[in-house]
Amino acid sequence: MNELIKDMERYAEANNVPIIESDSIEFINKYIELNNTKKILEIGTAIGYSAIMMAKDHPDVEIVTIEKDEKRYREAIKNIKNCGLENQIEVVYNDALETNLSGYKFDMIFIDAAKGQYVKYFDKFKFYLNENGVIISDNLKFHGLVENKDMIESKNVQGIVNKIEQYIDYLNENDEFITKFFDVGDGLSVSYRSNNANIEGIN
């Protein structure tokens, strides 16, 4: 599977598809290894990248997730197959603001998509969170450019980041959840219910 992976790295780089960092994955996969985590929601699938790493690190792990874009769903369908995870990622096309998983919950929801939608993303799916869940959300430092606006150079970035300052803010207000933030991978957060100390590696 290994070689497989490094395919799916190549892929990703020679297409400009964004996939999760190392340090932000081993920081997941910890996390999952330490909570007990059994069943996951990854809002962003792109080529199935993060959630294949979730997967074979954890064969009692499920995984479902949700990618809008028909090239990158192809793609990720044809990666699970090929490692062999196909029983363990259910992949969901469709826009994830348009999904509805009623009946479902989920241990650990991952965070993973358009930047502008974060607020959108964790308003909707939080109804789908068990009480000791938590939403982890990536890219929240969208490389280096959230502390260093000085080097934004177009007017779609700085939305984007102006999205992501908001959606920190948002975190940081939440009443209902605790929101601890990590300088791992290009920056991490993870959201708890407030009620909820049963948490563990992220102190």
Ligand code: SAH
Contents of the next structure:
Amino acid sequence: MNELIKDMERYAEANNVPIIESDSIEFINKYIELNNTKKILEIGTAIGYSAIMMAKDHPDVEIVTIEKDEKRYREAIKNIKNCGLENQIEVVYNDALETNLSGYKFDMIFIDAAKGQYVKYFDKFKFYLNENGVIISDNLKFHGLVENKDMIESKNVQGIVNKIEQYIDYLNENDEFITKFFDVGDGLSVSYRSNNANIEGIN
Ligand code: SAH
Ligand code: MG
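Form predicted in complex with the named molecule structure, per the form predicted alone context:
So here's everything in the complex, that chain up top.
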């Protein structure tokens, strides 16, 4: 297993696949353990790395993960199979915004796909969240550029950074959810319903 994970990390590096940072996955795994999280929805599978890291030491955890890029989807399927985790991880090959998951409910939703679409994912998928569930969002610092805008060189990147700022404002102004921001990895947030105070490990 460890060798397979190292291979994935090398593949990600060589192919510019933005997989989760080690302190971020550590944070999420601690959350899973403290809160007895079982059902997870991930938006943005890439090559399956984060899903595998969440599932591998938690045999009760079941993950549905959505990926729209065919090459990455295939790579994820292969990696998950090689790790023997196909019973725990279901990969959906589709655009998340066009995916219907009616009937499903999750304890955690991990948003890690197109950074310009986070408000849309949040608004769509909050209906799939259990009463005590949380929505965790990754890359809110966007490689540090959200805090260092003078380093931004392209209009494209500027557009994404603006969208991330709009998402942060949207979370801060949201009455239904309380959001805490964490300076781990590339910036994480944890959002939970305002009427729910029983969450471990995020205070
Ligand atoms: N969670 C992964 C990294 C995901 S990278 C990990 O940490 O290992 C973001 C991925 O989201 C990319 O592979 C991209 O193809 C995918 N993506 C972007 N927009 C999407 C959408 N609307 N629906 C599904 N996948 C999307
Ligand atoms: Mg990420």
